[in-house]
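First comes one chain, alone, set out as structure tokens in the form predicted alone.
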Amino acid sequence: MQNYEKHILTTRQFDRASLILLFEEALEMERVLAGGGNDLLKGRILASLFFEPSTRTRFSFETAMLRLGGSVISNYSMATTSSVQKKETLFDTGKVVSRFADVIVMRHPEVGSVAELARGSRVPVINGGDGPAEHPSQALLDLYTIWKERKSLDGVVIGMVGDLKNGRVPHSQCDLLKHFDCSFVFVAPEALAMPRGIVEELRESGHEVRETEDFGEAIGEMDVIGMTRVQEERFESKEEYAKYAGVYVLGKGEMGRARTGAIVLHPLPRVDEISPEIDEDPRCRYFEQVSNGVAIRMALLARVLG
């Protein structure tokens, strides 16, 4: 991401140097958090527009803004309680809300929707997830968690397990990780495999990629065990979803085969793919990721607001 563009809409805005710089800035924000926050963004307003359910992303951005001394206006049910019910376009929504706020974070179930709102906005817009396409800030906090643990993203074997077809987080992770010398193990049923375009791009850029349906056989290779839920909301029917629900579950047996230095990530919420029995395993980082997300989003807000 050369000099940070006005909006943060896609992981393709970032390169290796800008990622490392962002991680270093997030470390500074952790120190700010430890001190209770500051007034860096005092007088600035964040508009939080969510057309899809969210816990972590919405609260994380709002907490980040508040910890930096800013204010928040928020609608967690834009699809049913905003003027889109009166046929207002996303372009016009961007035109309007950018008159109220200094920065907008948005989530929407349709690919390209956040970019459309940003087209009408005169203030920075941050993508909080657009359908099955991308979730830049989640991928950034995931990489930050690995980077903090290992001091580098080079030489790491990244495992991704579950619904790799519909999961916007694995897609965004891959786009960021391609800037580092790491290798990949993708574990998914054939029908939920990582999209071919992503796999081919990684291989063409010199990364080793192995694909398998056998989680038990592959887990011992992974430095990072990235779990993801089967995305029920992306299936056409409950019957189709039921074919794959619970296909991979990470429990004590699986952790017994994992590397002693491996870490477990999950963007949350979990359904049944991680057993609560392993929550106290020191290798599990999925709740730590939540805290890291606040620091990353503080850094992003500080950046786009200059």
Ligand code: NCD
Given for the second form:
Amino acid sequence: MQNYEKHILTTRQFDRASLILLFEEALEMERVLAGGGNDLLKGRILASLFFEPSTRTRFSFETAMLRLGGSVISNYSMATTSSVQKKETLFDTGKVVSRFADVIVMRHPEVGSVAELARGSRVPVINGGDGPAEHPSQALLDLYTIWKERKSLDGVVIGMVGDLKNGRVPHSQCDLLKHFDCSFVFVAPEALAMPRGIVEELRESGHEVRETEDFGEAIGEMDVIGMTRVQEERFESKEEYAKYAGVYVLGKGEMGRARTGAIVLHPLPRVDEISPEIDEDPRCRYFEQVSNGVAIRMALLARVLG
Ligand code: NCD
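Now show me the form predicted in complex with N-carbamoyl-L-aspartate; what you just gave was the form predicted alone.
In what comes next, the whole complex appears, and the chain from above leads the way.
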């Protein structure tokens, strides 16, 4: 009774048409939310298994499930308090948890770990972030935020700024955005540049990609200013991280150079890369993204649970 096609493990499962359909379903979910929720998933259980810290991803999947009338079982310290501590494999954990729950969302520091648990699971598994590799639901809500704003993802100049090497969010965003006619400006220190494979895939599929280390020079070109955190936990040492901490900061000065119609995104948490002094700038969308994340995750849960 394997159910592989129902898992959401990677952005590679989406194409242009399925993305637009999902965004339309999320809009419908916003109407459900405005009415206080419904009973679509009454009697169904979500298990959230988190092996890495999370505020938004876990709470928003759980909120999405509760708003659709379902229930939640949750462990946010799986690494230290689950049987994985006793050397249970992720494959077996998938076999076991899928006898309790109807759907599983999981986050883990290792690339491919969520797929490994899904191999054992007989219910749909959703990737809530696997190491530096992928974070599909975050990228989906980011694209949804742009789509709502601009009514289209074509013709948009997408800026991505920060730790593009280790950030799973920019990786997943690129994989989804390649289905649209947009161009890219990547701003990162050389050592934290976007992986070559991603840049090549974008170029091969006809997208213009410009790379620079100079944020001040590039910000004026961007329709979307996609800020990201330097991913401290992926560095080998504190000293190595310290070289890049605070490398790009978006404050009032930088916003003065940004387009009037630009929008600022950030998956959050922010460290120091967006100054709170700009939070009230009408171009900033990072807290609105959090709300959009609930609607997108309601649409995802509704989809995988039929
Ligand atoms: C992101 C993540 O976990 O990759 N956070 C999130 O899910 N909103 C971004 C980050 O941690 O920098």
